[in-house]
Every structure is written in structure tokens, then in C-alpha cells.
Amino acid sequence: MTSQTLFNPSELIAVLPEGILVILALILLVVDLTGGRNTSRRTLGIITACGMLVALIASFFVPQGSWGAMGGLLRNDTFAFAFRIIFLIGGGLSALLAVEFKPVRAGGEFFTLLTLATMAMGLMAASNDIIMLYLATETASIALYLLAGFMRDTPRSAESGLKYFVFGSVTSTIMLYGLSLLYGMSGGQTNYAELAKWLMSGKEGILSSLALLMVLVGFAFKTSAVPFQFWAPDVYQGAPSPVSGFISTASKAAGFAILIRFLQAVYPAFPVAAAGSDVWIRLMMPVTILTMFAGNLLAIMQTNVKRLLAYSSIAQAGYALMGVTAFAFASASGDQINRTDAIASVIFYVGTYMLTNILAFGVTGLVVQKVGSEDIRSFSGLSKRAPYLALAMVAALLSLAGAPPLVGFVGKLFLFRAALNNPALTGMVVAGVINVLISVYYYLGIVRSMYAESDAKLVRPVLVPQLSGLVVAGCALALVVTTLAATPLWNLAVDAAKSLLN
């Protein structure tokens, strides 16, 4: 039998944002069904947008620490608390940008999914259990694939969430066989600590490996890394804009929080090798390389910006693969120090990384909108047709390229210094450099369209509708605050760091 704490009422301070976001999804059906057709999509994307802020702020309150929640389900920690923060900044955002973006014909059940897909998103990050672990992952897919096919007079659209749910059937049922595996061996645990007591005991060996890396399956597939990245492109180009920078940010930031928390856990590597442990740690640096080359090679043939960014998406991935690189080859050495910069810069990365890429995609849904075609040429002028919407957008590209005085570079700093203390990951760290010059060249490529290009045919002005014109300025002025600020946010991602290694 599982070992399990008892369930004591008080500890649902600890959900007390998730509970928020389900009261706040059962608000927007209620609003949605009484409102009827009187019911602008405008309000509910404002009644989203606040909930979220409230749910943000709830987060505040619950007390920090470590310690376990709801009957040993979850972990309550800075870790999951930064995690937190994360994903519902990310949900606000998408919910305002969503709701003067047309061609979704968003209604209350486009921002119930939203928020549910958010919600569980919080309980992914905060998984102390196999159970909850797979629980909260279905939640969040089930969403997040309703979303991607949400326009519905559009083929693409459809395609797009189709695929998304064939590929995360597929590899969510591996994941769950690989759960499965250490559940039987284990003779019925589920909890983390418990498994991680049953695999330092090395029974079991190759089985528990290969329970390992059918897990690794699902996780490399929500961070879309190298082998199991294919359905980046085709969903992101054919997802709601919105949406599509929604998964890019938010669901790759829950697919690190649990493959960290998860090998931290189950398979650690300091300061007993648990069974298992040496095959993640060999695995990480190739596939890091592979999925940084994979995302910026792919990328530069593309002309579609959708489908650039998601190449992009992929490539950003791999930087931030460096951080879990350096956290494996630290715990390996015993190198408690350099662990907790690994994943700091990790935290760091994914955070600041959320600001650019929903502004990235939230630029390319206005202009999109307004031209009609998603091709770079479509960007040709928009210096004059839309001045700020141009810088926003170079803002960015400058951003996602790795270029100072945006908060990209320090992102990027961060976790070339935590690979570095390490000299066996010198190499990885140069293929990390070459790949960022390769980048630098089709982020360039948009912004000579915008700004050296013009076309005969797009003279007219984009006009930016009043809230995606605030989240855009919002999001383009956080690239530089953050910057400025980037000492605290370190500061919080050391603790949210030290909190998971306790």
C-alpha cells in the first residue's frame, strides 16, 4: 500500500490559487449561460484577467516553506510557488490578448478552458505524487488540446488541436506505463520520497531505467525537446495566436517544473545514486544540443512567422535544457552549490521567457488579423504602419536573440555560468553560443522586413485594439524592467531552488 499522511482541512491554504481558479472558471460559465448573447467577450476575458490577478495575489498568502499538502499529494514550496507566479501572469495576458483577437470567437468556454488549463498547470508544479503528477498533466493537455482547435471554421485550427491530441495521447500513455512500472515495482507507492527509498535500494535496476525513460517520454514532449518536438510547428501555426504563445510559455514552463521536481525526487543523483539515476544524467547533454540545433536550423527555412517561433520555442527549450544539464552533472559531483544555480537559472529563464514569447505572438496575431497571412513578408513596413508595434516586436526579437540590455541576455548569462562551473560542459555550452548566432539571423530577418522592407500592397496603418495595445506595451516595457530587476527575480529562483533541494 501508498504511504500517505492523513487529509487535514487545513492544508487547503496550499491550493488556495487552484481553488480561486475553480471558482473563477464555474463564475465564467454561470456569467456566460445567464449573459446570453448580451455577454461581450470583452467581459469575460476582464473577469478572466482579474481572477487570475486575485488568484496571483491569493498566492502571496500561503504560507512559505516546504512542506507536504494534501495528504502527501503536493509539495508546498518556493519552487512551486515561482511556478505559480509564472503561469498565472501567462493565463492574464492570454486572456486579454484573446479577447479582441476575432477569429477565435472566444466565449465562456474558451476562458473556463483557460483557466482550468491553468489551474492544473499550479497542482502540476506542485506534484509530490505520481497520481497528482498525471492527474494534474491530463487536466492541463485536455485544455490546452480544446484550445489549439478552438477556431472552428478553420481547417488549421483543427488540424492543429487533432494533432496536439494525437501526439500527447501517444506520449502521455507511455508516461503513464513508465508510472505504472514504478508503481508495481515499488509494491504500490506513489508518493516521490517513497519511490526514492525504493529505487536507493537497487532492485530492479533495467526496469526501473526503462520506467525512467518512458516518464522522460511524456516530459520531453510538453517541453517539446528533441525527439518528440514534431507537433510544435503544425500547433502552433494553426492555433489561435494567442493560445499558441499561451502553450510556447506557460505549458513548457509546467513541463520543467515536474521533469525537475520529478528526477530531483525519484531519481536523485546526490548524494546516493538512486536506480536508474546515471541514465538521465548521460541523456540530458545530447539531447540539449539536439533540440537547440533542431529548433534554430529548422527555423531558418521558415518564411511562415508562426511556424518560426515555434522552431524558435523549440531552440529555447534546449537553453534551458543547459540549466537541467548543469543541475545533473552537479548532482553527480556532489556539487550542492552549483545544483541550486543550475535550477535557479532554469526558473529564471522560463519566467522572463514568458514575457517575450507572449509578446512575440502577440504582435504576430495583430498583424495577422489585420494582413491576413501569416508570412514574413506580411511584416514588410510595419515600422510605418504600426511604429510601436514594430519596436515591441524588436523588443522581442532582440530578446529571444539573446541581446543586451534585454532581459533574454541575462536569461541566457544565467545559464551559460551555471554550465561553465562545470568544465565536462564546456562543450555544450559553445554549441549553445553557436546556436544563439544562427538565431540571430532569422530573428534579423523579421525585423529587416519591418523596418528595410516595404510592399505596395500593405500601406494601410494596424490599428491595435485598446487591450492587446496594453499587454503588448505592458510586456515590451517588462523586457526592460526586468532587466533592471533581474537581482530580486534571481534572488526568488535561488530560493524557489534551495526550497526543492531541502
Contents of the next structure:
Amino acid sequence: MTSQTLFNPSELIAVLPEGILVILALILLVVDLTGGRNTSRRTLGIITACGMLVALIASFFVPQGSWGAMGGLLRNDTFAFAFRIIFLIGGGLSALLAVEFKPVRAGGEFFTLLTLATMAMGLMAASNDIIMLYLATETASIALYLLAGFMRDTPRSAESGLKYFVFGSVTSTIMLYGLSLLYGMSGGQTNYAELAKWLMSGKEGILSSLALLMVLVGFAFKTSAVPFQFWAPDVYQGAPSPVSGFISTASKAAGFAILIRFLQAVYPAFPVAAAGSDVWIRLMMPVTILTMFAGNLLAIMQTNVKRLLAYSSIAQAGYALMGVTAFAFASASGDQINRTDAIASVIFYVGTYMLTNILAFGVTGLVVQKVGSEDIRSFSGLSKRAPYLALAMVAALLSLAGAPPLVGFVGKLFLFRAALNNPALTGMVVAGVINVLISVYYYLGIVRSMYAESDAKLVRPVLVPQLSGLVVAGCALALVVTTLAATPLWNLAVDAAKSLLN
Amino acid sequence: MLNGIPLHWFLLVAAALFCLGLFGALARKNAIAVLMGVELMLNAVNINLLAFWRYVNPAGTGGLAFTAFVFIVAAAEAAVGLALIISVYRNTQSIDPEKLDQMKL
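Can you return the structure of this protein in the form predicted in complex with the partner chain rather than the form predicted alone?
Up next: the whole complex, starting with the chain shown before.
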């Protein structure tokens, strides 16, 4: 027995937010069944959002510390807390946007799956054991496969779900094989700290590098990093817009959470190098640069807005990977302050990117639903048909591009600063700046379409349903508010990074 | 009898099974065959985990618990995968992954 202690009921508080979400999922199913046909999607969506809010409040009461909860399966540090908040806000906003997204017909199952995916992501961010890592990752993924293919009568959505499933299950099984090798090599340990202890002793370097590479395949899929980015455009284009927004933000953030925690805890490069830790440090920079270019260069050629946003989100993952690269290099050189800075910049970036991209996909969903086409031309003259919607879209796109008054600028500033702390990374920063310039071109293409072009066939105003309008307005406002509140948010991110490195 | 078989035999069988599964998942032109390939890979992992558990740390329960969870995940994945395959088939009358090309550049 690895842990002889009996289950301690007080440990339940360590999974309080997740427990609330499971109860919420059951409530949604029961309400959907007992309410009959009269239960409106609106009710279910609002119940989901309220439940997520309760879980959000509850997560403030989870004691934070480096102790291993649930027999060492989870580590509820500030890092897990910060990511949990990101997932819960993302899940709540996606649920509210899905309420008035007509193509998703059924109600109960949709919101139940969304809730369960959010729950599993919270566990991913806190997982401190390879069993928990795999189980949480798969729980989130399986729910997301179904959500992506939820519009069963739409060929594109069904195709999107199947493609997501095929790529996802193959990559996650490769990751699992790597985990099984780690389990065997470490003398039958599953806990991160125990694995690290074994790797520190430096035995079987090649085999541990192989295991690491296989595990990285799974992480690269989750974060849509090169060379495992090719699924993203098809999946985001075919999936219902609120789901695309959710997969491209919360699921990606969860990928970064497990990536950083696993690399930091199992393959630490500092203070004592673990066997195999040189592999990921060397890999990070080329992967980062390629991911940025793959996203941005292909985004230029897109005429489909959802597909364009999909490529843009690959590029955004590339920017966040710059922070992970900075972390890798700071680890290798033993620079404690820069490690904290680099991780904090990633957390800050994925958190604010979540608001921005959910807004972008939300507006796209509203426009596409109204016009019936996903082509960029369906945005022509949107400034006249729906001035506020167009304004919100401009805010989202400029924030994605990194324009100064919006939070995307602050996030990129932190990432570039973290990377510039190490002279060896200057080349990557230059590549990052080039990529930001490329991205301005296609983001402004949509803005031009909305403000400078007009289409004789598209004159009727786009009516925005009340609830979606509130979410869009809230997100757009949040892009400015988070800029003003950047200092406290940054401090939270730094606390989270420190708690991880403790 | 089991004690007569060295650990690496199990690992080799698992590795072979994993490669077969991976090849099947990548090369087959039928979504159900792809799903079967994934199941083979998962079973290879199970052989790995159980062999490691038996030879490396029989006193611990980590390997057994991990294997049980892999089984559960495999079952859930198969259910979801088949559901998605059926929904694609209803739309396009085909389950060839290469013919899934509604979305292109």
C-alpha cells in the first residue's frame, strides 16, 4: 500500500467545487427529465451558470497548500485555484452563450456534459498523480468529443466530433503508454513527487526520455501545439460556436496546466536535473516558434471566420508556449525569479485569452446563426446591422492582436518580458513579434469587413437575444476591466506560480 | 509458472501490440477499425501496467487501480466513439475517415 491512511472525510472539502459540479450535473439531468417538454433551455442554462458561480465561490473556501489531498492524488495549491477559476468562468459563459444558440437543439445532456467537462478540467489542474492525470484528462476529453459532435443532423458537426475523437483517443493512448513506462521504471510509483525522486537518481535516461516524449504527445494535442495542431481547424469549424469557444480556451488552458505541473514536478531541471529533463528544454523553443507560424500563416488564407479563429487560436497557444519556453530556460539556468515570472505570465495569458476568445466565438455564433453562412462576407457591414455587436467583435480581435488598451496587450507584454529575461531567447521573441504583426493583418481583415464593406443582400439588422447580449457585453467590458485590474490579477498569477514551485 | 517468464517478455508483447494498434489506428480506412486499433493500444498499456505491478511493486495497488481505470475509460471511449461513428454514418453514408473532408482550406 502506498498510502496506509484511511480516507479522511475532511478531505472532501479539497474537492468541494468538483463535488458541487457533479451535483449540478445530476440536477440538470433531473430537471430536464422531470420538467418534460416545458423545460426551456434558458432555465437549464441559467441553472448551469448559477451552479458554476456557486462552485466558483466554493473554490475560495478550499484550503490551499502543497499537501496532497485524496491520498496524494490532488495538490490544491494556488496554481490549481487560479486555473479552476478560469475553467469555471469559461464554463459559465459558454453555458449562457449556448442557451440562445439554436442549432443545438436538446438541452439537458448538453449542459450536463459541459458541467462534467469543467469539473474534470479542475481536477486536471490539481492532479498530482499519473492516474488522476489520465482519468481527469480523459473525462474532460470524452465530454468534449460529444459536445463537438452535438449537432447530430449537421454533417460538419458530426464530422468534427469524430475527428476530435480519433485524434484525441490516439494521442491520449500514446500519452498513457508513456505513463505506464514511467510507472514501471519508477518501481511502481504513481505520485509525481515519487516519480521525480526516481528520475533524480538518473537511471535509464533514454527510457525516461522516451516516456517523456510520449507523454508530451498528449499534452501537445491538448494545447494544439505543432505537430499535433492539425485537428483544431476542423474541430473548431464544425463544432457549435459556444463549444468551439470552450474547447479553444478552457480545454487549452487545462492543457497548459497539466503541461506545466507535470514538467515541473516530474522532470524538474532545477535544482537537480532529472533524467530526461534536457529533452523537453531543447524541444520547447522550436515547437513554440513553429506553432506560432503554423497558426498565423494559415490563418491569413482563411475565408471562413470560424476556421480563421481556429488557426488564430493555434497561434495564441504558441504565444503562451513562449512563457513555457522561458520557464524551461530559466529552470535550466537555475533562475528562480524568472521561473516564477514565466509561469505567472502563462497563467495570466491563458486566463485573459479565455475571455477574449469566448467573446470572439460568441459574436461569430450570433452572426453565423442569423446570416446562415460562416464566410467572412457575412460580417460585411455589421457595424450598421448591429453596431454594438461589431464593437464587441472589434474589442475581441484587437485584444487577440495585442492592441494597447485591451488586456491581450498586457498579457503579451508579460510573456515577452518573461522571455526577454533570458538572452538566449531573443530569437524566439523576434519570431513572436513578427507573428503579432502577421496576425494584425487577418484580424483587421474582419474589422474592415464589418466597418468598410457592405453587402446589398445583408441589410437586415442582427437582433441579439437578451442573454447572449449580456454575455457579449460582459466579456467586452471585462477586456477593459482586466487591463485596469492587471496588477492584482498578475499578483494572483505570481502567487500561483510560487505555490507550484514550492 | 509465471515466475519463469522474465518481465521483458511481457513488455515486448505489449510493445508489439501497441505498435499494431497504432498502425491500425493510423492506416485503416474504416472508423470502426480505427477504434479497434485504439482498443489494442489500450490493452497493450494494460499488459504493461499489470506486468510492472506483478514484477516491480506487487505490494502496491497503484498498477491495479490504474488498470481498472484504463478499462473504464476504454469502455467509455468505445461507447462515445461508436455513437459519433453512427452520427457521421447517418449524415454521409460512409465511415471512411479519409472521406471526411467537408471542411477544407
